[in-house]
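The form predicted on its own is given below as one chain in structure tokens.
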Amino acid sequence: MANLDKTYKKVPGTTIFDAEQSAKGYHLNQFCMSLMKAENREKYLADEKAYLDSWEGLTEAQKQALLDRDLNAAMREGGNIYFLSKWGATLGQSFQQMAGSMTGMTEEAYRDMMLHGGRSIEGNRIADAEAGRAKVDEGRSAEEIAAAQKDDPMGDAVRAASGDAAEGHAQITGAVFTSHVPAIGAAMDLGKTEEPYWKAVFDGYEFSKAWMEQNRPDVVFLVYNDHATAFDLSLIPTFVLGTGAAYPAADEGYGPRPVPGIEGDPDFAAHIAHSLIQDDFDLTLVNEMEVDHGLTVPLSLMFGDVEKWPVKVIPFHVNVVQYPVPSGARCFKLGQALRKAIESYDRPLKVQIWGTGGMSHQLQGPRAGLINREWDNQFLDRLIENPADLATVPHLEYVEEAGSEGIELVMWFIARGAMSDIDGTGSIEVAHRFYHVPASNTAVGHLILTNHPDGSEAAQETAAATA
């Protein structure tokens, strides 16, 4: 697979602040709006050292460059001018001050040349840097060319928009379909789950953890739906990607569930940032927020109770609490396009796409406690035979046959879209499907897909089968 286009990269001294610069400079670019307070500035200008070393993640590269006054390393180590410009002003330095050290320049001779009508672009676009690069390099061998690389800040940035990939890229290995219901949770953290109304329930999940333990990815994009815990009435984002490098479980009224905290990967999901906006979808990017059931219910239900989950995650949230909620065929594309920006990522991970929620329920009104079967079921095999007609169905379906709350089942489109069976590239096999009611209010549904892609062994096994 390709690159992703990053040629913004070789713009001649220019650091675009994408997602990988981002997540690079989080803790410096916090520690930035931290200056914001008139007590925080007092602290820092009293001994600098000192308020650096109280934030934890900042590197130490990060912090010497703010010692030396050195914006441009700054920016390299993932700064943004507008956050670094709160720490300027706490030094009391202009704007054209902190532009000028970044030029080589004195205030003054910035400003005369602002006065002048600015820097001209003549000699600043890529191919006058290009042109420059090719002259220094006339008459050098390979090794000290390789060696001047080595210690140019911008090489690394530079060769990555050229296209240089590591050997392998990340692959989707299968996805899994579940319900994520709290009672669950609870059920497996009160020690409940040979009783016998909960026995059912857990049985179903005992391949699935066997499962598991034999195709164990690398990292699980793990799609759900926050209930009113890390997103009030105050802000409703459609779509959330997790980008931050851990998540903590949730205090949802109970106190937080005894399971571990998420490890992200943030490098993994800037990378799927950059893709999918670059497709179009419109995300909000969250570096800090509590998961809650929705997220740790399907953990617990796939590896049972860990010290440390095995996988990393990243979280992807979906509103389908408050209409508008997007629709089965816009996650369904989401997957399409997904399934493009895991396989564009240079390194050979693992992936697994998880969609949950569902299946029919309904929680509130005179209509409390409807279920389904005969629609959850047509579900479930609509999603493995005709995804793509499945997705057409609208809203209204939802809300009458399977509940208010079974609206939930959207989510499961954007794991169905990843497959590789969509596009005709691949092929899936049905590891395992499981139906039950109830637990708690809700029916609970339950499938693996494996992903087969062509050329794999599992997928000419699979042809071979059905010749």
Given for the second form:
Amino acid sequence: MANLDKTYKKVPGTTIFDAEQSAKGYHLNQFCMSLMKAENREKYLADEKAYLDSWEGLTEAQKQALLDRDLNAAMREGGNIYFLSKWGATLGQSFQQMAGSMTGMTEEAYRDMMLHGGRSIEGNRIADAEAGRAKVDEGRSAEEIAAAQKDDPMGDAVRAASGDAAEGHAQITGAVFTSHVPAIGAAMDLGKTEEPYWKAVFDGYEFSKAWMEQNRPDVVFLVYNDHATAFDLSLIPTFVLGTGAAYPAADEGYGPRPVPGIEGDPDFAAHIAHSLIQDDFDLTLVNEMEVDHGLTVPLSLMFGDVEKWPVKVIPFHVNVVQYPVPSGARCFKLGQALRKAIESYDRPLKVQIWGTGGMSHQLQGPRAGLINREWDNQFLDRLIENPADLATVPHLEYVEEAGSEGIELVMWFIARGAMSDIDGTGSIEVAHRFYHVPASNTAVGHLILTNHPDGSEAAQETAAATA
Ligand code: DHB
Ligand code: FE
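Next up, can you give the form predicted together with 3,4-dihydroxybenzoic acid (DHB) of this protein, since the form predicted on its own came first?
Expanding to the full complex; the earlier chain stays at the top.
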């Protein structure tokens, strides 16, 4: 729970711009960014209200804060000073004028204070705020102080310890592993699933769709790799967590797949970001991103042809395109940290982790078409039975044994690391296993693991059966 400590909220007269604030202020901050263009500044200055009204997603409180020139209110509504500075500059305000305007001091008095050494730390610590003697609150109205304190006076850690999180917490109910070959999506979109070549592939997912009907989660944490779609060579992040509200299906050169849009879970994703980054996983967070076959094909395989995806999806991208790519061991550790992150979210959600990509395939060069059935099947065995050991396999072995694109398999360790047998709080069971060659250039591998917390009925049944 220490990961969720938000004690920083107690620092008097201070708003920390965390993922939660960012989600709250998303449209306000993006509006500010529009003022980096001269033509937009002109439009804004010609009619502030009209411009604000035309900006989608801004709340009335956010608009009013700007119209009132009330930066404290704008911060409360999720604004961040570096974004707001574009708005301030548009109105001819410097950083000093903006900062000063939030203190309740006159512009002159603030400048004077800075000339005399700045604001003193004395009287401006957390203890001063708690004792009601924080000097920083002098310039703020009682209403503002109350609003700031109401935000989160205790922090999640304290709240969890005090036991009023009676609603329960999120639980990982299972893991799904599957290849994500784009031609599988095309076969579905073009109505070819009954052709013998493709039927042999889809037959392996009949069980999965029926199982999914019975075991539908609220949220899928979907680990995949973007294939030069959202991230080209201008930006190469290793791990990307989607904290946005929605993700359209990308046009990969043959038009966007005719599948529903993907709904995210910004609040849950912000919580996961907080926990993982506190656990030293330096993630890139993305609010706007199109998603490619790596994400949409697994959804199609597991849910079939639907009007609307029946779950929310938190996308998680891993760079496996440009070396250096992360190791299996790093991904396995990330999965373990992910388990902590998910299970500490105080809403009773059922969550599945999906690992996608693989199995053996090589899409390039004279060795294209490489398939290694024996290696793939041993990978599946070891992933189930001894994932910690399997995770130490070096990149070279994937490339040599499973083809250059077989490296996608490192992503499976994120899902595997998040299972309860890894931290010793439960056991797993193999609900389904499927292997088939080929789909396009690839060996298709698919596993469903269910997760049983110790003491659960299913765990006891498994124990009895194996005794
Ligand atoms: C193929 C497989 C992939 O995983 C991918 O990302 C692209 C193509 C294929 O087998 O054709
Ligand atoms: Fe791929």
